[in-house]
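First comes one chain, alone, set out as structure tokens in the form predicted on its own.
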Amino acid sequence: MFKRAIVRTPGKSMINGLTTAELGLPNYENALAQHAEYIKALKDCGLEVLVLGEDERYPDSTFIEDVALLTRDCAIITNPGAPSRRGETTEIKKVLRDYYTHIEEIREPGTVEAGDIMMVGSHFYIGLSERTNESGAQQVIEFLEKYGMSGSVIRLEKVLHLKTGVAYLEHNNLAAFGEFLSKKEFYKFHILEIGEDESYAANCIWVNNRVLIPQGYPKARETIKSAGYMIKEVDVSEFRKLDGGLSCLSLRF
């Protein structure tokens, strides 16, 4: 169960933030609507939400989820692959010591987003992706096993980060599509298939037994409903124009 969120008010910047949508540009007081209702939602789930204010100097700032991995025992501040986010960790690393007492980085020629790490009870998922290298991933499954959890490699082949595609919904349950619907680290788990036509809805988050899915995908609605599962939708359109979605606007812990 989590009872802590943090997230970061998206700046007007955000219109010059890192995408390959190709949807346009995003309208930042549409975006600055969905952001309160995404913290709305995570508030009726439980968790103490911590909004931490703009940033201009970093469009993309507001996907926060990047910038740092927390898990039970310690945060792990990252090196985002996108070289115009490096310097978001310094701020981040700040606001973690209120809440941490070990914090451990990632250090050069390591490259990490968090956007490519999905935890799954005491062992981390880590997607290799043009954001997250070989030497980040093997940095982060160190820090891991220095706290008594563990961690593994998967290779992605055409999602930008392992949570574009995948997202574990507790219970054994795995929401998924394209290229993870095959991967033989998943095997084990119970698939709930999102259609390619909908595959952005499986960048959806459990939240103390609820699941937030993105709004608008009817299809990948019921799949998750079916599986017992109590949703609630939110909008997050602005924020997918720069390649974001549900997970990326927090960091839950």
Contents of the next structure:
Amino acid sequence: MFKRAIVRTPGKSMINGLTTAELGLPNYENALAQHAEYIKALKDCGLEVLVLGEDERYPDSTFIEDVALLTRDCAIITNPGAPSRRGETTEIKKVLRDYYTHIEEIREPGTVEAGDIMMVGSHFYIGLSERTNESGAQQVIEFLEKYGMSGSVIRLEKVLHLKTGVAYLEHNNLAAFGEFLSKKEFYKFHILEIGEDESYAANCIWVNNRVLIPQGYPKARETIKSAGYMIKEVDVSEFRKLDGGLSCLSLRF
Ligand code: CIR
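To complete the pair, please output the form predicted in complex with citrulline; the form predicted on its own was given just before.
What follows is the whole complex; the chain from before opens it.
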């Protein structure tokens, strides 16, 4: 179960965020409203939510998931593979000192964005992507092992981050689409297949026995609901324009 979440309000500079989506520029006012609804959804799941102020220096800083991996025993500050996102880690490190005694940091030449890391109990799957490299992944594994946890790597083919395409929903259930349907590392899970036409909904999050899914993906909603979950839909369409999804918008711990 999670107790807390940390989010960061998007800044106006979000329109300069990195993207491959070709969905147009986000509308800032709509993004703020959607962000507020997202916070409310997390609170409805019983989380205490720390809301950090906007940081205009970093257009992608609302995607706070990428800058730290929070585990039961340690926090690992990442080193984002996207150069424009590197500075985001300084601020989060200060914030996490209030919550963690043990804080580790990924060092060059390692790069990691925690959107590439999926927690399954005390094991962590780490996607090797354009943002997370071998050195970064090995550093994460060493830190995990130091605290009695474990990690393994998964090579990504198409998606930006591992959790762009796959989400562990506890109870051995894995929502997945595309390249993740056939990864042998995931054969042991019960796969909830998300169709290509609704692939954005594979970025969903389990929060204390509910599953938050993006609004507007009815087939994915039914698939996940039929696995026995209470579903809460949240509209994050403005963040989709920047390749971001539900998981990217918070650190949950
Ligand atoms: C980026 O390209 O870094 C941001 N525009 C989107 C980050 C999305 N984060 C995630 O999937 N964990």
